[in-house]
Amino acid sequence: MSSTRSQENRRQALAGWFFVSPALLGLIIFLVVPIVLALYVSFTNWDGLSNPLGGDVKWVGLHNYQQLLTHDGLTRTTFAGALRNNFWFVLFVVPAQTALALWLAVLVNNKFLKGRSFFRTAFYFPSITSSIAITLVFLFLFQGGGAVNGILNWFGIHGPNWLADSRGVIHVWLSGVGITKPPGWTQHTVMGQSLWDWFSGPSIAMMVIIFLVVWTTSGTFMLMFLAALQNVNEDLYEAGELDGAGSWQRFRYITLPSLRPTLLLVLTLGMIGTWQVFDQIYLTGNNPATRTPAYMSFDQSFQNNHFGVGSAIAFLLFALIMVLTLLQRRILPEEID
């Protein structure tokens, strides 16, 4: 009996692998594979030209890792660059369309508003138009003879080439209370780039990739958020407005403390996809103003010829992305105990 039964559950998984061997076999050699080939041309100087595992192609070690993170030179003060405006980007845009897809949630799931539907849809259209074809509009708005500058010389105001303002914002905003002239301990550096760079805060031109961002993105977080609203029970409400709870306290109590598992989602994968933030940036140019490291990949990999380096950037801001997000999950756990 139990050798037969042994023999049956032996026939389920060998049906079970035949079934799933077609999608594993895809994954092996479209996912896998491709992601060991780049490990191992990360330690290499291939150019692309050549057989990346041909005797032509030399192991290097760890030089385009050094030349990333120790070696002074361009590369790594372009690499440290493309951190800090990576790093300003991902801190203004995950909070802010975190904070517009909530509010919008929260409107759209009020029952008494009229249209819903049509709200539902308007919100979220943004995020399923090509981000290609929206950036290309949103270069056209910005320019400095652009429709956003018109209006703005309607009012009397000024605007800059916003595209090409590598101005960071902090800066900006440091020079209209006085303060022109870095203090002297902001004159250290960190990868090559002066503390005083470090803390420029984005460029005028990444406020304009910003914007964009937040504005596409936020319509598919409304709808993560808007799913978790419909879960709530109404039971907590009725029970909070009987303790003569307000609206705002019955959303900080009842409707957030809900939210939990679901604001973690959107904050882990808002932070997952700000760092790795590309065509937006691909379409403004190779700008050091908005160079992202995920730009200077491709830069270094497709234009430049230097794969090793593009790899090496390529694992770098995965390994940097791994540690902030389980960093991230550490410190706003799924539930509280």
The other form holds:
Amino acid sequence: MSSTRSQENRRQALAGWFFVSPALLGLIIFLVVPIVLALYVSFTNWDGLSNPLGGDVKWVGLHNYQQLLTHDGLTRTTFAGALRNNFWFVLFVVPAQTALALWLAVLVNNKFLKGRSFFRTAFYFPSITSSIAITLVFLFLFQGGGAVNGILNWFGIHGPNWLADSRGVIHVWLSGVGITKPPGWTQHTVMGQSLWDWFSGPSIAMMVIIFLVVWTTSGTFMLMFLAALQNVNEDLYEAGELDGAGSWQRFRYITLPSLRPTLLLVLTLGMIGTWQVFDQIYLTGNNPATRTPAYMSFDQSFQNNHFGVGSAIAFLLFALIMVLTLLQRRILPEEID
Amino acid sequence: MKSVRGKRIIAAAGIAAVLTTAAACGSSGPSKSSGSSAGGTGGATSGVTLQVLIGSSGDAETNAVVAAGNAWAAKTGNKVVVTPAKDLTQQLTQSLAGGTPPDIFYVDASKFQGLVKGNALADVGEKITDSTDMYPNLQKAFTQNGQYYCVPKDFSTLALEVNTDLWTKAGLTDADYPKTWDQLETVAKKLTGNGVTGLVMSDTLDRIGAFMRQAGGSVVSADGKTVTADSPQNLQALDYLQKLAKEGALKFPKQVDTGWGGEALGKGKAAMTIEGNWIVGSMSKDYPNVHYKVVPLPAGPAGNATLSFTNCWGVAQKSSHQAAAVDFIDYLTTVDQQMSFAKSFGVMPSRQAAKAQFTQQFPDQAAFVTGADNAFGPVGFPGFDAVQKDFDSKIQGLADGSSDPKSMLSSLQKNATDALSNN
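Next, report the structure of the form predicted together with the partner chain; the form predicted on its own has already been given.
And the full complex, kicking off with our chain again.
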């Protein structure tokens, strides 16, 4: 009796595996194998001109990682610059896009708003448009003699040559208050970059991309917030109103806590996405003021034929995102005790 | 969950299919016009299909190569499929890594050494008829370990292009074309004003390097074994350019909202620019009404010097049609064919035998040809690309003083030495 049962179980398991096998196969071929291969390549000197598993490829151990992290050279300086750029990018984009998305969601969730579906579509539109196309438009708008500077001109403001301007905004601000020379203590270098350079803030060129990304991605996150908002129990608001809560208090003590899981999701997705930013950087050209690790990985691999270094960057980036995500979950638990 | 995953896979497969089709469309566009002609009684190498990957400067070049391919194919009974690459380096790398490289492809002088090191290039230079007739400095660019791997396709040199209308408007005459650095500074200052900048040139070592050579400096020694970037000669060149930039007489294309020197000259934002032969084609196509003249670069403290840029016809080591490939390249590098390329897309023949004919047919490009005698090729060792990009990114800072010539050169020295020792 029990043997037939276990046979039946086995047959069911077999059928189960059979049914998931196409999906599994796809995952293995397109995900697992490339990742393992990339990990292998990150420990070799593969130049991309031959078979990565062939005899010409030398195992170099941690050499590529050393070039990026410890060896005092151009690769490390470039990588540090890319990390710096991306760090400021994340720091500016994630809070801004989350706040904007939440605000838009609350606006279009308003029952008394006329043409709600129009606004929902309008705000979502940048998200579904090709990022390449939007970036191209921005390239034209933010030329030195482009439309943005034209408008600034009406107000007598002489705008910078946005995308060619590599000055960090914190440096610009400091020079505005009279600090133009880096103070002595900032000369200490970390990974080949002085502290002064680390704290430059995003470059003016990067500010354009920050603005662009906040605008394009907030639509997607607005949609997530909107879905969550519609799940908030109406009774809570009624109860709040009876207790004499104003609209701000209702938002602060009812809406925001109910949105907590969504907020966490948006922050996490936002952070992962922003650490991987590539298209916009690729289009604005190989500018050290906007270069990010993802772009550097591409550049090292396909332009310099250093696929080992390129893959190593990818894995360092993966580790960084992992650590930051876990950290974020620690700081912002999904449930409040 | 299963169905969601399944859908995702299907979607992924769908996307992959779309991408593949798109890629196929992309490559079928150009190859539609490319050669496929049968017939003809070929020799030993008939019935072969040659894949040719080119880094084309535009339709004119693509069509010219396709036409040459068709003519050769008709003569020999082979087939030639020409594919213009969108990004030659990337596409070539991908196909080499995949083990199925095109039979013939353009090889830029700066990428040559890397390809040799990767064992990707067949050594066919000397199999081409009269291959030693090519300009010696071009041959040298494609020689490694004493082996002459591939023959130069054509070449370009840098010269000074002057907008003649702005020139006369500033009260300058033919006698004023600058022969020295001082004269260049004088005329550049004179031409600057009213939204015009005296000299606009790209912020790259591929222009600045000419000034270094004119001062007697270089980035690497002649044998390519030592880095000589932080020399007083190079410093003199950078100091000179910084002076011009601070005076406002020299600007970089981005500062005047343009992509490169030719655009600045064409739009009347620059009175002078420094570009190579490629500027001729784009000026006549994009700015046919702008009058300009090409004159040699002024001499520096150490005399005349310019930079040359060249590609060779590389044959893949893995190609199974090497004999046919050599035969086709032989056809492509005859004097007649090189002259026809010169006419179609404005490059200079790499054969010295074609020099007289070229000068006679294109007298207004004489300055480019005279440059050939004192032209230096680019720095070509693997890994220098990244070093140069880093250097280039600092050039614009010369104008506002945020880049200091001395530290630019010392970091160039350090990074290049580092890259060279990794080889």
